[in-house]
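A single chain, nothing else alongside it, follows as structure tokens in the form predicted on its own.
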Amino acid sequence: MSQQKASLKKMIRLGGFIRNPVLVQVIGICPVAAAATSVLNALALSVVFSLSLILCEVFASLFLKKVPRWVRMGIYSVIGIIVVFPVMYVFEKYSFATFSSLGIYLPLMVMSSLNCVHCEKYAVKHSVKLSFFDAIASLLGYCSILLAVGLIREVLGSGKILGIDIPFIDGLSGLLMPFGGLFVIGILSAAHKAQIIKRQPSKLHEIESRFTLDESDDKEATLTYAIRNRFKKNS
């Protein structure tokens, strides 16, 4: 999409809809099957995720396209956890029913794949508003279905909503389980692309498409090939 075509709208529809992060691109995968067992996880996950995602993609738009990738890396874990360590504490501090819940996944967000692979793929080539914009539309893709997931489990893993008994539900442990959040995924998946087949089907070669870090087209790419590069250079 070039810069002069994009809008926010038009980059919700292919970045948050047909090309959803987690049903389509399947990033950043494992705090949605794993912590998305109510909603408040997902919201916290989705709090998290938000701000670690327009951080990220506005600071490489704007300072690091000229950095190496490897050094790249580093500073999105930097931001990571300049967001992810005060929620932690307050969670901590005045909910620690949905610390404990999260687990280690809200720690692991200090470094969530999809914030590495779309500044890589997106921000460092972009500018700040089009980063913006794609931080926008990632995000809503994304904490839709952690939502989404978290409703579902919750009202059918464990027969409440927002703590609040549901009558006439009997929970489903097991949706509570990693493989039940796999399985709603799947569902979720499923219907998403039978959408996509009816009622646009000339964008269905568009979730055939993924984001991928081809590492031959930057040679600045790793830490071993520039310190082999400075060897050869003192040599």
Given for the second form:
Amino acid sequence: MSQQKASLKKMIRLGGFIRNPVLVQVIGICPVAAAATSVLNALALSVVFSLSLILCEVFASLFLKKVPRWVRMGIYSVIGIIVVFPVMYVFEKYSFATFSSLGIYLPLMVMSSLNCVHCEKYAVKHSVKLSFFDAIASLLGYCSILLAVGLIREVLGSGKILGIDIPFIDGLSGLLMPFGGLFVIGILSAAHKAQIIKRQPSKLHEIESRFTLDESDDKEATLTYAIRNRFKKNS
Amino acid sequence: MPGLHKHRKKKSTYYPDMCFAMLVLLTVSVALNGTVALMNFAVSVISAVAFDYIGCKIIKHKFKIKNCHALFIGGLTALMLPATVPLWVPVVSCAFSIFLVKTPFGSLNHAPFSSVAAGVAFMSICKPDLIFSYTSAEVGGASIAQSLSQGTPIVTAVDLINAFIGAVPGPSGMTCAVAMLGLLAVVLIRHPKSFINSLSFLLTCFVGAVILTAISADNLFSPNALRIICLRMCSGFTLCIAVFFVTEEALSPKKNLHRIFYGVMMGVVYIILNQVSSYEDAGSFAVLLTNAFWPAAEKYIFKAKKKKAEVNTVEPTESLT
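The form predicted in complex with the partner chain is what I need now, so please give it after the form predicted on its own.
Below is the whole assembly, all chains and molecules, this chain first.
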């Protein structure tokens, strides 16, 4: 039990903080840069991401280990649809303002790069429990940055916090645009790297080696590669 | 040991010269707008120096005020904004210029974009109502650039002499065409190579102004059409770019031919952006776009030329053999 706890703690420290999905691995930054313009939006995105990633990783770990990679990709998008569409319906009915401000980025989360990378790199190679832990660790890292970016942009961009006006702060609307989001991510990324250098210099190599899939893996992921190989085998 | 001096790196006088040049514009601005302009200028310069000091501390570089880059950023930012703008606007603009454009790239000569242009562009996006609102008794608050871009008849009401001396609405230090032309003369004397950039930029803008006027006016040689061409050349950031941005030493190419192409490219981008954008003057955006695409354009244009030259030199030897 203590080993499991230590493992979860280690995974959260490594996957959530040291190799943060947004600041270090630069995965899934599109919704962060474009849609996280307020705390509420960030919260809504966090809920969708959490449901989608946990479901995907657990499902991939349980059933997809022996399925070819190009089929798995399609299954991830199906899981994405199963999660995102009901959430969209709920938002449209009960919080139309959030739904409209998230715009196209909510349906786009059907095929999230965060899901694909974590399922492919981790879930299909590990047990269900470890995959679940990995999902939790990545989600903590991802959602914390999502909320931080949403908060900073809401305060500085529109001069509000949770929709309430802050006196003496005149919003800089440029920060609500996607380029403003990228600026905020850049600043947070620099601050994160500075913290790593200051507190854990031995872990610096961890943030400098990025997530890369092997070229051969990429080839195998394509449908054309699979079909060509099938024909080759048949002939 | 006279030989020692040969190896000593010559210190650039570009930014100090430009800072002195700005004092002329500041004087004109104070004369036209009152002490508000001086206040804005002072706040902007002090904040730019303070931010640069903090930025240098963050990246552990030695802070050098002698290179005058921080003064250049602060001063030019204040002169590009209206005199009546709230004091926090130049401060935010300088913070953006230094913390997000200058400091992350290391130091003065490493930033790929003009810091001042980036700061002003950011504020133009965030607060267009503050950046492009001018107060003047002369033409009721609308600048020449605005009336030219909207095609309003205010242009005909503007006195050309007023436009030359700067008694028209516009950015606090950029309305006086006479002063700007004087500064161009300073550039010619002190930095003759940089003047190539300015000249090619101004000629491109002139051609653009003639073409745009020819499209809208019936007779290109009528007094009104010539007046509009003059106003197009004097209005907005045209002269400001020619003096301060296209010549900026840290970003300008070094070879003469490259300088000509650089000036032409900035001119073309400026004319196109002014026609397309919703802002009355897209000068800062044009500078940033040129900064972004110039390295690729330079590589493409001059690589192709080099290849052609190589082919031309190879051909005769082949024929001989």
